[in-house]
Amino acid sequence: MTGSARSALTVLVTGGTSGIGRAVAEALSAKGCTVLATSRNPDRLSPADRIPGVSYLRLDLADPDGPDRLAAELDGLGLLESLDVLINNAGESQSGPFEELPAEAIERLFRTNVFGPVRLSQLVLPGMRARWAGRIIMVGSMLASFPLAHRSSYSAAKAALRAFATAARQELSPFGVWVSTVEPGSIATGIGLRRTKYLDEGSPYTQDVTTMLQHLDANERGGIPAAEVAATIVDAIIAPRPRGFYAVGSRAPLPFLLQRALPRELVSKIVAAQHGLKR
């Protein structure tokens, strides 16, 4: 994907009406790629939502049937078979104690961060793998690497985005499909509006909640823009050979550097206290 064949793909990104989707679907149009955007209501976006010359597609990911439905579309329109470049970046950011989570919440977490994702490559990798040639994006969090206290159900979804991709990767490869997942640190998209939230009343896990999302809301308001990871993204799908892994936001690499050197224990702590923490 390379030379002029960059400025001729076909991506499809999901979750394209706001945040790092959105500032992806700008840096690839601009670039002159054939952009398709997913929404859960694209009937609702005003004009100022949407990016000129791409288009929108429906696709609620929460709902076992979404990628199905989004994929016959796609063949309808015939571009299913031809799509070069798939970006699963939609998802919901979670937070709760472990403890008080319910049972449904963790669930279309699950649905939208990893089932869905999963499913929608799955759809769009046949036509990929016949022409030898292809992308997948996993955008994941570095959650995922460092896990958070009452950020347990996104860290977990997240990393096992990350495990699916990674040994994907592996499978598809000889076939010139490359699987990349991209791990985000503090992002300045206003996500920490959109999160959805748990804590029963009463909680005796109220204080550390309250202190641990204030910390992560400052975190994230002063983190690097999206256009900084669109950047990365775009870096993943034009490279030759693309890595697995990229990291981007909250100072990577060195947090990595340093997961490697000290001790796992010690890792946690310094991400616990980095959110006001103390263990």
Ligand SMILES: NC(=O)c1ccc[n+]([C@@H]2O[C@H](COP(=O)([O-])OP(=O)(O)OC[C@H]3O[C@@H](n4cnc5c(N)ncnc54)[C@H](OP(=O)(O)O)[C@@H]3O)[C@@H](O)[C@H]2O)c1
Contents of the next structure:
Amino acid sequence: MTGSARSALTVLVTGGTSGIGRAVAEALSAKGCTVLATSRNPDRLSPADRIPGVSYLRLDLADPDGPDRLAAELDGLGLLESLDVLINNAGESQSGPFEELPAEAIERLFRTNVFGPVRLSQLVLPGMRARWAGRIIMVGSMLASFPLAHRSSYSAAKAALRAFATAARQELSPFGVWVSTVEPGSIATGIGLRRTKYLDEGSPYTQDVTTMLQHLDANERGGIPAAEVAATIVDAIIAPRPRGFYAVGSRAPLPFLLQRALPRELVSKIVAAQHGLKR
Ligand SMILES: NC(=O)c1ccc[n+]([C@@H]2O[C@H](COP(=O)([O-])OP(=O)(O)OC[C@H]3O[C@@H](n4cnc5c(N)ncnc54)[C@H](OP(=O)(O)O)[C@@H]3O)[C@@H](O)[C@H]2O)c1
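Pass me the form predicted together with the ligand as well; I've looked at the form predicted alone already.
The next block holds the full complex; its first chain is the one shown before.
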């Protein structure tokens, strides 16, 4: 992608109404890109919710037909074949003890955080491959690299998304299509307020979950601004040959360097301890 082409990019950002997605939509729009952002309820967005110049389309990733419906809408607008960049940002944050997570909650999380982004990527790929150019960014989470107690479903979903991306990158780079994963650490977006939480009444895990959530929420409140993650995503979009993996926030790359140097079990204990859990 050349410098002049970059400013004319057409970009689709899922979950462009808040936090990281909104910040990246703002950053790319300011660079002159044509930005399409998604929301589960675009009709309910007030003028203050909307970024001037950004178009809003409907997408509910928890709906198995959501990605296909969005692709049909993009096709109708003549944009499916010409999309330059897809940023799979939208996601659900979920917590709960492994033993108690309801099957339907795990299924919804994987639909939203894994199957939906994968399907949407499949739908935009023919156009990118045909033009020998394209970028797909998967917004993962550092919890994929550092799984945490009572966040098993979320950690697993983000790890699955990263593995899809890593393998797909090998398949697609010969076609000039680059897939990257961006793993944010703690980012101050208020996502903790929207987290889905599961805990049985009288659960033996109540104290543990409460302690973990208190630390998690405090870390997120003290996290870096969403604009810093957006800047990393923009870097991955404009780099001539983007990396497969980016980590931002929570003092990255330090945790990854320690992970390489320390025994696996010790790293797991440190992650738990950072969330108030003695193991
Ligand atoms: N904040 C952090 O500390 C952090 C850390 C690591 C990873 N992440 C990841 O970064 C991404 C963005 O997080 P954020 O903190 O910016 O979250 P956020 O502020 O809660 O924004 C989430 C966005 O996703 C959309 N969304 C939620 N559920 C959806 C669904 N079922 N279908 C389609 N869209 C949906 C929301 O749009 P509508 O409500 O308008 O539909 C919203 O725009 C997520 O994938 C998250 O897992 C965040």
